[in-house]
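Below you'll find only one chain, the form predicted on its own, shown as C-alpha cells.
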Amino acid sequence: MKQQNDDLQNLSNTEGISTKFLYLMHIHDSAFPIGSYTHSFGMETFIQSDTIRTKEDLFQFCKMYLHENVAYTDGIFVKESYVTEDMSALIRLDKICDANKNAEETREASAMIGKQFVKAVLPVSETPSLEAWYQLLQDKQVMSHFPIVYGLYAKDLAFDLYTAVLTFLYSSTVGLVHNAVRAIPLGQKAGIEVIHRLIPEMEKATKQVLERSLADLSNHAVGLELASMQHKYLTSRLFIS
C-alpha cells in the first residue's frame, strides 16, 4: 500500500507509465498498418451458414475463440516468448506455433501479421529483440508468427507479463468483433456491449494462459479449425482468412 501511494503522489512516475501504455494502444489501432482487419481466422465462415447472425451469437463465439483457441494456443506462445531468452529456443517456439495451426489460412495469417507487425515497428521502436528478430526473417531462418513477435515487443519495451498476454488477447478478440460488425452486419452499438461482456472473459483467460506452458497447448476448437479450412471454398469473401 505505501508504494501504491508513493506511485499516485509520484506525478511524473504516473506519467511515465501512462506515456509507455500509449505505445502499446498505438500498435492496436486499427489503423496499424498489420492487416488484421482482413483476417476473420474462419468466423466468416460460421457468419456465412448463419451460424453467427445476433449479438448473442457473437459473444457466444468469441468467448469460445478467447477460451478454447487462444487461450491453449496463440496466448501461450505469447508468454513463452516473452519469458524465453535463448534465440535458438524462440526460432524453434516459431516452428512449433506454425507446426500448431492446422488450417492453412490461418497459419498464412499469423505469419503474414508478425512479418508486418516487425517491420511496421522496427522503424519506430527500439526492440533489440526484433532487430535480431529481422535478420533470422530476412535470412529465412523464421515464419515470424504474430504471438511470437508480440511477445518479444512487449519484453523489450518493458511491459509485465501480465499486461503482455492481457493486451494479445484484447486484440485478438476485439478484432473479430469489429469484422463481425461489418460481416453479419451489426450495429456500432451491439459491437460495443459484446465487447464489454468479453472484457471479464479476457481478465479469466489471461490468468489462465500465465498458469499453462508448452505442455497445455492444445487446438480442440475442432468446429473452429473446420471452418478455417472450409473458409478458402467460399464463393464470396470479405476476408483473407
Given for the second form:
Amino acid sequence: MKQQNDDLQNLSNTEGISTKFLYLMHIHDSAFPIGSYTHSFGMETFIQSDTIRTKEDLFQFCKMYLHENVAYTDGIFVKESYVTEDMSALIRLDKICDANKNAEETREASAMIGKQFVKAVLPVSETPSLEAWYQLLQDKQVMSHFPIVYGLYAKDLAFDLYTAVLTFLYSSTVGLVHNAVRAIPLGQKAGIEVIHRLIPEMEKATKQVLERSLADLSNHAVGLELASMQHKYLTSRLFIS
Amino acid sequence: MEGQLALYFTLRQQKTIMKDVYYQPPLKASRGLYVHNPDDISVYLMESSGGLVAGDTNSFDVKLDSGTTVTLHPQAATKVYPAYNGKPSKQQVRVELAEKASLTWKREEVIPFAESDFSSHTIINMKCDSKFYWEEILYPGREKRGETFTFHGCQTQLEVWMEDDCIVYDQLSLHPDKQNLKHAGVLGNYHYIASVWLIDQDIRIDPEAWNETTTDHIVSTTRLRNAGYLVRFLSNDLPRVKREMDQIAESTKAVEN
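Got the form predicted on its own; could you also share the form predicted together with the partner chain?
Next comes the full complex, and the chain you just saw is listed first.
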C-alpha cells in the first residue's frame, strides 16, 4: 500500500504513472472478484433469438451498446460521480442511477457489482471516498451502483477523468465480448478482432461522455431494455442478467 | 404561447372535488365528471391551439390532497409542429400527491412532426401510500404523410420521487440524425414506444402476462424497486398497444375493487 501511495504522489514520474496504471488494470482483470463476467445485461436474449450470431453481429451489438447505452447512461454516472464532491449529492446520484435502470436484472446486477467492488478494493487501497461510502452502504443509505463507486475510486487514485471514463467503457464492453465468445460461441480470435475494432469506438464514446451531463441521460436503447426484462423468461441461461 | 393549467383537488364530505382551477390559453380543463363513482373525479385536459408550435411551452400543475382520487384525460394527442425558428416546444408537468391520493393520467400521446423539436419534463412528488398511474405513447411522426423519425429531437423525461426515494428517472431522448435507432437494441424496425407506469406499493400484476415478442410487437414488464411496475412496448401495431394498455388499466382496477 505504501508503494501505491508513493506512486500516486509522484505524478510527474512517468515510471510511477505506469506503475499506478497497473492498479487499474488489476481491477479490470477477469479474475477480479466482482462478478461482472457473470452478467450479459440483456445480450443473452439477443444471442438466443439469433440476433447475434456472427462476429459482425457481435461488433455491431457492442458498438450499439457503447454508443447508445453506456455513453448515455453509466458513462455519464461515472463522470458525475467523479466530479461531485458533496456526499449528499452523491447519495442522490446513486438513487437516480438506481431509478434510471428500469430493467430489474440490470439494476440488480449494477448494484451487486458495485457492492462487490467496494468490498474487494477497500482492504487493499487507501480510498477515503469509498471508506465513507462503505459506511453508507452498511447503513443501507445507498444501493452502491458500480459506475458511482468506480468514479469515486478513480478520483481517489488520482486518475484523470478521461482515463476513468475510458477504462469504464472498456471494461463494460470487453466483458460483453468475453461473454459472447462463450455463449454464441465464437473463437477467441474473433473476440480479439471485435475488441480491436471497438477500441477506436471507445475513444469516440469517451469524448462524447465528457461533453455530457445528467440532462443528457437517455434510455433510448429500448430494445436492449426489453431484452433485459425478458432475460428471466429464457428457458436456459448462462448469465445472471 | 405559454399555456398554463393548475388544478387543485381536495375532499369535501368524503367526495373528491376540483376546488381550484387556474388556466391560461390554450390550455383549459373540463368540469369534473363522476363517471364511475363519486370517489373518482375525471377531468378532461383541453388544448385549443391544435398543437405546440416552436417556442411554445405548456405547463401543468396538479395537486391532490390526502385521500383524493383523480383521473385526467388528455383530450387529444400532443402534436408538435416544425421548429423552423430553432426553438424547441416544451411541456412541463408537476404533480404533488398527498397521503393516500391516487392520480391516473390517461394516455399521453406525442406526435412530433417532421423537423420538430420537443422536450417534456414530468415530475411527480408522492408519498409511500399514494398512487400514480401514467400511460405514454411516443409516435415516430405523421406516418400517413411518410414521416417516420424525421423530427430533429424528441425528449421525454419522467421523474417520480416517493418522499426521499427516486422511483423513476426515465428519459427517452431521440435524435435520429445522431443515433443508430435502427439497431435491434435501440428501436429496431419498430415505430411506437409506449409505457405504462404503475407506481403503487400495493399493486400486484402478473409480469408473464405482459411478456411477448412477435414481428411487429414486443411487450415486457419489470418490477420497479418496491413500488410497482413498468410495462414497456415497442410496436408497429398501434391499435394493439392501445388495447393492451386498456387491459392493463382494467386489470389494475379489478385488483383495487
